[in-house]
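Read the single chain below, which is given as structure tokens and is the form predicted on its own.
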Amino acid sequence: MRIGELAARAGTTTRTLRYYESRGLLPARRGENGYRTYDEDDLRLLRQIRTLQDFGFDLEETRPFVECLRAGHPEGDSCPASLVVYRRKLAELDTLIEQLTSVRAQVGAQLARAEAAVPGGPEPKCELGGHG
């Protein structure tokens, strides 16, 4: 198939499936009359940085997975080197937990903190806009 169709088939536009293949993560095949020429295994190449993509990895995370399946594995998270970048991005994503953990106690002890300094009087007059 050519670029247009794979890029319409995968979601995506031909400018990045250009990108792609500058990065060396999507072959650079050209038929007899020059035109760029993919298949199905480039759509599945396609798709699994798509998934990724949307899990938050970014382009160069996607490598691992790329290689496995381009390897001839059925999955491209079945190679060791993917397993590496999942176990990374989910060490990642318990730091943000933690971190978000943290700020959302912070902000919970701010608001209990302000409900308290008003308890039973009068309600605090607060004005829009600026003095003038």
Given for the second form:
2 protein chains.
Amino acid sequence: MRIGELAARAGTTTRTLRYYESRGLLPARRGENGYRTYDEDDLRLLRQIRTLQDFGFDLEETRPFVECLRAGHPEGDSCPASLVVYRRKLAELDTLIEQLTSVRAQVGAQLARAEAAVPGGPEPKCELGGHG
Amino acid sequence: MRIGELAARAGTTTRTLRYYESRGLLPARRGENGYRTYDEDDLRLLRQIRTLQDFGFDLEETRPFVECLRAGHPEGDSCPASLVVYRRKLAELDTLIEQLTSVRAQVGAQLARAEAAVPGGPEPKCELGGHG
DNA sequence: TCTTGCCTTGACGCCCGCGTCAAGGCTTAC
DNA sequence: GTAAGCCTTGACGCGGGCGTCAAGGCAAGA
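What does the same protein look like in the form predicted in complex with the DNA, given that the last one was the form predicted on its own?
Let's see the whole complex now, leading with the same chain.
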């Protein structure tokens, strides 16, 4: 299979595949005409990468999973190095979610305070004259 | 006050202030020698910008707050345009937190599944021989 | 043979909020 | 006078994951 077909089957682009290859993540064999050649295993690796990318993993973070698959393991996370990445990611996510939740609370409080100070804020269609 | 002092008092850098000016966010008067000149009001504007930046607001999103202060209002969020930004930000935060929470759950599930499949994963120092 | 459509490499663009360096001018203290 | 330390503008770099164009090679059908 050539690069265009692989890209289509994985729902990505040829540019992306060349980029992965440039990063050493998904090297390709070459046909006699110089075209990149891929097989079903490459598709599996690519899908592993894409899944993790969709989760917000950096490209580098997908490397252990790819290497794990390439080493013949049944899943990309069948290797300790992948689990390390999982755990680090979980910690990052927890920290991030905590921070965002804190920010959300602060922004929400600011909004509530500001709305209370502005006439017509919470219920803009009532008491237009503001005589009450 | 000149740019260095303002930067120091706001806990930022001169480069940042020039950048804000280039974006039209924090224009400066000029002394006869060409030096930028700021006053205490500029410091207030700058602190408003920095606070929102710390909350993860884009620079453009701070503009209504800055203009509100510059218009003479007591707070940057004393204007409707600022409240719009607040509400939009809250919605963005909610969406993002939701997505991250979902990802966290999926990654956590993947980790649990992978750990269950790998001997020595959850408790690496026990049963080295794995005879149990 | 010509066209169409795939493929190749190379290289610049984008986003965003600055960091950092360059080359020079002004000010101030000694 | 001169050195230090502030200021000026201009311009390139960075990180990440590609998009997009350029210029050309190769393959297959009419």
